[in-house]
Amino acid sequence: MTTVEQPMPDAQRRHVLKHADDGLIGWLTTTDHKRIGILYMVSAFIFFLVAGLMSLVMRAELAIPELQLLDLQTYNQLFTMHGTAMIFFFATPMVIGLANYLIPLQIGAPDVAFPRLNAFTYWLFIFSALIVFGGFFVTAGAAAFGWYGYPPLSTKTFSPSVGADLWVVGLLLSGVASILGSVNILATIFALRAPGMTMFRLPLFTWNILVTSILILFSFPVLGAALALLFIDRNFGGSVFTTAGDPLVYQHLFWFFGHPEVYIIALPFFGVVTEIVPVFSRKPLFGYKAFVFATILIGAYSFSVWAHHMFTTGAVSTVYFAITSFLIAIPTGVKFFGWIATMWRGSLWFATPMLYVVGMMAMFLIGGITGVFLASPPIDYAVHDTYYVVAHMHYVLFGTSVFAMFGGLFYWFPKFTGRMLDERLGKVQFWLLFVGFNVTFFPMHQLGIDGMPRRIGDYAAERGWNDLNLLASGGSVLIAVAVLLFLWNFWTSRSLGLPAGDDPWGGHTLEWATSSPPPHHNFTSLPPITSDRPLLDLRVRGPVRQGGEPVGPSEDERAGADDGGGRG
């Protein structure tokens, strides 16, 4: 006797096809935008504790004079993987990874253009950084002449050891995937905006997006290049960056990169400063347009300004490349300008994300400030290579970057999640983040000051940097009990945290348009988009809650909404 199989229902077959997408399989094969950009959060965030591991062996070591912990080549080796993870698979990815999930989101889409291409370029990125880690399990160890590469110390003659060429071929494919990454970030903007969404509508998060994906197609080649050549040198024979040929040739194809990775790193955190400032003080964005041709200019300046790290040199244009550092301080300080205008008057709400934003904003300024001094040429001639540059370099980039990454994490968690972090840890982990950035780096202003050289992993007692040094490395033991601190408040929180609903905050842009976490294709429905803050004009002119009850916004926002908020 034969029987014949009966169909699947389609409710259950929906049941399995959920099951199956919700476990492993379904998240190593997904093509899902947002899962997606949450694999790229959860790496980058990983490679983040891992370089952060190697900084606190690294103070460790620092903490008093002689070696005790390591030898020199194990600290260099170090000190090339920690700067190498830190700026090429912890910052640029999470940018990505902001990027990945909410561009769709706040233009409207229902996914990115090429969303296997998009699947594409986040393994692509995880394989580079396995190659480049992978220099620390051959026989001489991983790459150690510092995470730019600088010929001679890294062509074969100093540097033999495979693991350098794991590093030079593991970065060329991870620039690769950044280009890609790029192009399908940029077709999604241009080709996929909803009905309504013009260019100048765009929310200020998807414009520096959209700006740095633009400089990462302009910079990263160049990088390739660089990289390649240095590759042909090391195993075929080459002489471009031997002594038979010129080793300043590879300097300047590395900061013409390395200084608009500056603003690749930056621009998108700006990007999340400027949702949060004006969602938290409950007005309308001061100078839209303002912000808009701001970071236009920050991108097109970034590319001039890159020899100011080669003063030193002798072989470049002191005077021009000193005016043209000057410049690019102009645009930011329009948009320092504009966050603080927004503020004014504003009924600020001081949540976790905006101090995290607050913090950022000050960090920041210390790092502009002293990049300032930096641009002046006697100034640099006196400081250049010394720990005066780290503490400039490290305000700039991770008081940007990891502040501004804790604000927008804890601004978004509850559309990734449908829940929220908590909020009294969240306070307490700012707190210890923000004392122990300030205590690691700030000493470090002194101790370039009195000539202690970067790059080194040991020192003389009698040259008088015990002290700031030992300062230095308990503010590090800080920043590891706030990183700590905030794992334990995502583990906690994904399952334990309080509902979230669909708009917690009150935001101002599409995302919060629709449910926490977003369905599969993102928008059952949107509202009308009339500029650049549908949902905050959803809620002034919008419907009422029962009873007659106004939907929304503060009396603030009600003026400033109605008087245009003094947007540009």
The other form holds:
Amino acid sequence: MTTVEQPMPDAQRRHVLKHADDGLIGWLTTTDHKRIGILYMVSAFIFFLVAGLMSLVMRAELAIPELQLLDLQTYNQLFTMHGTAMIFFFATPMVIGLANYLIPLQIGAPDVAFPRLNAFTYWLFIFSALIVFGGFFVTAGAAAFGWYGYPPLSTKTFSPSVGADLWVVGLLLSGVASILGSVNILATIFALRAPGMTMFRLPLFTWNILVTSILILFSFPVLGAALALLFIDRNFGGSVFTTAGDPLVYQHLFWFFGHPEVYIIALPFFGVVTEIVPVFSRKPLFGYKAFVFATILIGAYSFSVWAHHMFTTGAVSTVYFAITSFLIAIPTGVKFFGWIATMWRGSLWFATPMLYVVGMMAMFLIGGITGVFLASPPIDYAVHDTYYVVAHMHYVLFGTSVFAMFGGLFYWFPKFTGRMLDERLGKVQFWLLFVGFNVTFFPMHQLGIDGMPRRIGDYAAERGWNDLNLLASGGSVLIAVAVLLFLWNFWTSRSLGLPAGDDPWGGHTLEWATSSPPPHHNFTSLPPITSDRPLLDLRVRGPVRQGGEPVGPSEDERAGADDGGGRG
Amino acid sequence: MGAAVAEEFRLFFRTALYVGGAGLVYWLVSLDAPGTVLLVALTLALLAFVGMAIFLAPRGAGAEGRSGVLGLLNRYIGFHEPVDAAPPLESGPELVPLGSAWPIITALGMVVIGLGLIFGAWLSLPGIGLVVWGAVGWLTQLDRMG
Ligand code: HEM
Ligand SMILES: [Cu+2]
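Starting from the form predicted on its own above, please write out the structure of the form predicted in complex with ligand HEM.
The complete assembly is shown below, putting the previous chain first.
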């Protein structure tokens, strides 16, 4: 590639005292953001497999009426641990793993701001996840009160198992890890950007992670407070959420964290989509600042909608929370239009990353629409706690954290390993996943409307839910096959995949300006940074714009580029 | 008039304005104490970040923009960013070891303390030991390596 080299500034070159070690000790003691990123991603994926296995067992139980495989208490443990693990030990750490690997590369930094804190964060997360799963090995079993642990069900009286305490303490510690991780990411983005990388030239993945980190920083402490008080109620004679206090306060605290958490999962994957769409449309992104603004707005709004999860308590203002919830549809819509406008008249290239990304858009759109329905109190009153909600949340969560994750993994795997994943297997996997997902979850909308409650291991044959449940369980087998196919692809491509080179997709952002995988301190040189897409600039008009230029292209130029004329 | 506040801080300020406003409306609409307290606390926490701007943002890097209320608004919530704005928080060269065993030891210690809360205080003692050992090792690692 024809880069005009800009030497790494000395202030950012850190001194290395000891050299990387490839053995076990090397991985246990690593402080390299790339290795820690990989550890995060691999661990998160393993937890995805574990939580996915639990869901398969649940779907097996639900395939036909009555109880066959499980007893009700075990079923309760399974959905609780499935939900907990998917949210806290799969989706969130997958985000942190991607951020860890990519943020320093995207902003032209040699590492994160606090490399040892980064390692600490990872190990704390792993240990806390193991504590939570440890619940399965105590006599009375794991936590069984749903992933949000409402008292009074989660008090000692109704959930006496030690497994419940392990759940509380494990989540508390993993919350500490998330908070420290977000501090590290914020410090990295704020302090380690390469010269020329102003805030409004940050790649959009980085912007989304930045806002996500702010959400983590201000929402996880609230979860921590709720869990600590719950623990005191359970073990030290407190009654904050019981006799002296009010269980509703727990719900407020939990969802003040819980709704931002949904965006902690969604925003980074919006960021992944926003990176992939322009590259595979062969055009600059449409409306950079609109994307930034929409991201910030989604972040801000997400703090004011929490009690839409509490409509049916009858104790919250339905008007307030309905209106604020509807508001979120606006910036989200801005992003959708931005993606579509970017693809409009582009030369679309449906390689695997783009395929998954388009899949994500379709799935999230459905989840977003049912979300607007659920934010309308009269509808929510009717379908709250039914399978309609299970369908909605999987369209939103699976759409982002699984479809967009696979898009991101196919996109960046070459950067991580220097080799390509197999495209043909990837496409077969996509269609299996797409069909499997919809066959599993689409019927659940109807089941919910037909009145099937969520969180039941058993239902009577006369209720008329049999066929759709069987269908859903069949679909989940397809999902499992798709995931196995990915594992096979991953395993073989690591050593046998086609060599990727530095920049197999024609990327726009800085991570593609270094080797695959990048050298120890990421860059030996950097291209000039005069916009949010330094590599595209370099390809399109050569190395002309050095220093002292206006922030990015002028507005006219951008408008020209946006309608597909421009430099593309 | 001074230069625009760094985008790093305006970001928090804009969010604080929204959350503060949302809190006020929430109180008026619902008179609900827990929710209002959460929104007010969040507003204050966000403003604390903006407060850092007063101390940390680069100053006088070229006076620009209007004076008066509009200028003020523009500087605090506007979307303009000076050309080649430098990060407001400078990082100096820092000595960083490539590997360190202290993070994993410290993390293990914290987890053992947590388990002590469940299984008995006796278990917290080794946990505290590990955390202290890890933290001391962590803080002195660079000195010992020269
Ligand atoms: C791999 C395919 C998946 C299948 C087959 C699946 C299936 C299920 C099933 C059967 C339930 C229990 C429904 C009930 O009894 O109420 C459930 C609940 C849940 N799932 Fe999934 N799921 C999958 C993926 C995911 C993903 C990727 C996430 C999030 C990132 C997720 C998050 C949740 C949550 C939060 C719950 C609610 C748990 C609770 O009620 O406390 N699931 N899922
Ligand atoms: Cu919500």
